[in-house]
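Listed next as structure tokens is one chain, alone, in the form predicted alone.
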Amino acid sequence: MSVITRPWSRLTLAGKIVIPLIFLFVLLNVLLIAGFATGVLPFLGGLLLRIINDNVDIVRFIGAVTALLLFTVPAAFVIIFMELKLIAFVNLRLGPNRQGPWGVLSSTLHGLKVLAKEDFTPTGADVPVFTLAPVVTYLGAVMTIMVIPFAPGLFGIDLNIGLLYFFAVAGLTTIGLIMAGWASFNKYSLLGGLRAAAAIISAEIPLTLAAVGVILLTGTLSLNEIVLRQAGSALDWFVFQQPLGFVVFFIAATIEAGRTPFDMAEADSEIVAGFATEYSGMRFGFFFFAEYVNLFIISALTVTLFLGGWNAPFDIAIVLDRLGIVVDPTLDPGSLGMGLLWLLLLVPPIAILLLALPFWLLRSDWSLLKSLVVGFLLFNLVVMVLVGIWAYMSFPFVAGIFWFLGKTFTLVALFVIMRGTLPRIRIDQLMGVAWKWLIPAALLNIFITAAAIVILRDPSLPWNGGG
């Protein structure tokens, strides 16, 4: 055995993963010649596809669930690169600029740092809980994703109590925060823990009940229903309908995600680090993804919910027929034929030409290589904002993915921004505003709610046309 353990000790933490991966790869192709040649793979592939059919739904859920877990990570490298670059110039600083280009990469490379470190468990912490607390926060907030809309037709599952789900799952968040704290043995955790959970049960009321004045418009628990009842323009979107409910379900959202001015579980300046004192490696990385997704997720159903969701909030095809722009995207460019072909042979190069010339020109310092790779990559910018126009102006999911995903990062913006000028506020302070505020005001937001209900709805009233 030593003949095999001592090499593979002597591997770095890069070899022992991509020397597994080029066995893998070797293995697998293997399998797949001797599958083809004795004719097993091609009966097993329409077993495969006949099992397929038989259980879309199955298949479809398992597809979106993969599908969503795999989209937290990026998101979440995306938010934590636009925390640093807007904290930064918030406080007049360049922020990350080395890691690759404008620094693009270095909440990557933070992320795989973390990942290296040793996974450390201090002397006296309850292991099987203190290993279970990061999985059970990470996957609270990653399990309410399920269902939030992202486009027409383009989410996790519709159900017709997808709002409560929601607020029944994100909870689970909580609870991996109280066992963290609980299972470090440390009194910063406990303490940390114990904050978290005095502030999510502040927040989760008011929350829940600025969310009811929407529930009485639209009459369902459905998200997907509830975007739809937003269509139009933006003034049909129910933050102007519910004015108060907004405000009052931004600030419960801000609890709710532990952030700046309510980030008092895990306040550096006070109890060190909170519930995440003790952890280290991959258990604090569940953690710290755990946040940005869950930021990224409120501000996600609070588009969903108040500011119409994946609805524009014009319609562009009108804005463009008044400009006298025409766009058919029922084009067929087989239709092209010939001219199609000279198309794509000859503009590229003409096109990528005209580009550097300027740079070729105005920057004595720089070669022609240098001006046509520039000209190369402008001319590529420059198709793919025509193809994205089109795929917008042709697919409706295309569209409310982008309008979904421009108005939820806004809101991740502006949480962003939030941290980098309010200062934190006392937990005794944040329960008053909770229990002595926002509570009263989702309140009386129903009650205004229901009674314009019932004034403009009402039939036997004179103004609905009754006696």
The other form holds:
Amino acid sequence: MSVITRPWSRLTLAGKIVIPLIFLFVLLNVLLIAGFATGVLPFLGGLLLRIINDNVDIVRFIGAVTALLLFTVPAAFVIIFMELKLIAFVNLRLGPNRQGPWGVLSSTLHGLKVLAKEDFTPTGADVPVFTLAPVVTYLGAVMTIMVIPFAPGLFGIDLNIGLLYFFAVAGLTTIGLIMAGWASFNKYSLLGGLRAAAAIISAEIPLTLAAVGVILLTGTLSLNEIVLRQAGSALDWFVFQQPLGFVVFFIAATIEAGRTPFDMAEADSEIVAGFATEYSGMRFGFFFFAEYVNLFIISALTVTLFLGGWNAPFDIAIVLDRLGIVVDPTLDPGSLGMGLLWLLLLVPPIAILLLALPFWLLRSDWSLLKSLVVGFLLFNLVVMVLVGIWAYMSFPFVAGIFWFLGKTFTLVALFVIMRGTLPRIRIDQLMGVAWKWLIPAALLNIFITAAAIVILRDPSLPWNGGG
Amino acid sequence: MLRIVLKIDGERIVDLDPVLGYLHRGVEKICENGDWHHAISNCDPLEYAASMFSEAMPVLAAEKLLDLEVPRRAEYIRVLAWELNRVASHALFIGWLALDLGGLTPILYGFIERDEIVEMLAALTGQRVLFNYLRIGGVNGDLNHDFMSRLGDWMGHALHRIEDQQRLLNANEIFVRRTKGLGIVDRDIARRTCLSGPVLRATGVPYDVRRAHPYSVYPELDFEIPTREEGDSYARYLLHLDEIKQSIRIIDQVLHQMPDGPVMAKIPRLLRIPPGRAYISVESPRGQYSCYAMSDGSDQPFRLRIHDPSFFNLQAVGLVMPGNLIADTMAVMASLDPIMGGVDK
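Can you give me the structure for the form predicted in complex with the partner chain, which would complement the form predicted alone we have just seen?
Entire complex below, previous chain first.
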């Protein structure tokens, strides 16, 4: 207890953290006991529950927004790491390999570094607009995730105009970029902002038109409904019914996300960093994150519209059935009785020893401890895989998330490899591509789709059973 | 270290003004204050991507003033070093061109190529970039085993690498559209601005100092002067690829014809260059690298005027750029390939 009597300045760092926690703990306990004794806490708790019950939609909305905001940060970190590592492989480099195993922490440390930097506002900048621009850009990117279905039943909100909402809110990102370009009071920023505006306006139209083909096929704007309509095997995905639409959508999405070869808005060899030239610190970080969140959502939307969303490419149960393997994932731990306890008690140590044994026997230079550690890690890996398989078989939303994120990150990897391979296109060439090729192609796609729907589905036509 | 002031109308360039002098070190004046041997290392950083050529300036000038016969083995080693350095410089050129157009990968591939050569030359000369290898009357040190084994390795896959580069860029629609028909330097502009090197040869003029004013042992070697007719950035890019292949051909011949013998001529320890004036030129990766030297009979150069092709190639920018877009500045600048160390001296 001599710690408590020591003056604050003489405490170690750990003490400075632990001692306030002790006091806080004691205080909370006292308050809890007092609250329960007087009946205040149960009353407040009941009130809270009633409020939540009465406003379940709003609570769900707030919960979804919070979860998605929190989701974007690790997603961006993963994509940044993928970008660092994949481009390094394309370039025949090693890439980050110092921070954590394979450099997995490098993107997180990038984020922390950005947080720690000075937040600078240039003289002559339009301060309110300058401050607001990164927020608008980032929120525009994050808000679109709300309507994307991650798995059966797992989405922020199932709007019946989901696709329209997506395009409308994604347009907000452009406003943020123009705001940044204008408010920075810098020639390069202005050029970058205008380039971003020109590029995104050119891309927005073919992007929307390419999605119209899917809307014609499904007759709905709800993204959740569109995914449900692609259920079945990979052959039911709309990419096979809409190949032209998919190509147009993919190119327009690349422009929309501002990725190489269409990243002239922040062309580093020409206009320094474009709209982000004057930004530093976390304001730059918001642009930085927004770029990667944009990449994620644009890949997610492509997956949702054309690649089956969270649908698995094949039904694994049918495949197993054909192979004659019967898998029954339903597991009732209660039926094991005392056996469960023995299982939990005996299996881990025996399995660790068994997994460590070959290393210890075959690698003469490894100590027993090292083999045991490797065995422990291997055991964890095996258990994780087994639990993953069990969860995949038992819960449809786990399978949905697996396939959705798998497809999305594959597309992200494709974007990243494109960045490593292709040079940058020029702004006039981009506008030429968008207006002269993508829009006519998207219109042609709509025409073909509509004609095909009429020919194949119109009941009054003779081959459809009409007369 | 080049500043370009653009006058633009939207994205279109109306006028362009390169601002020079950010890298000016007064190399010519420094050379006058040391003796002729010091001038070699002082001239090294002029053309830092291919310093084997700029360091040849005082060497060749002094040899001409001395009327000195350089041992044949030394001449062959010089040609070997020059051509290796040319390949290194050209490999970097291709990478920079792609990088300035936004391609991240070719620069790394170019650096792999360059790094192998630079390590090889480091085994020969002791330094990676500023070699300080040529000497008045020969070269500093004979070929060694380390160098030869690295060279053998490199010769085995050099052409294959170049073909890899070609596969990445030649048929790349974006790259071709960004460079073809852009920054066209015609023969008139070339004549007015004293262009030389690949920029000139891309306009169809087969002018190469190695053939036009032969020096060293180039007359004994069999190689072609590749030319292109278009004069645009893409033609300059293709020309660099062709020149790499020709350089590899020269290296192959040099290795087969390499004579035995000493690598240094007998020169006095305190070297006094007889008074007079001499003009010499070599074909550097960027064009005609020449030098007009004056000696007053002392051991120091009286004047060493160095003509750097980058400076003259840079002049063409102001003539070909107006009317193009901002993004094209990079494609044209990179394809004219000025080395600012030589421009500002």
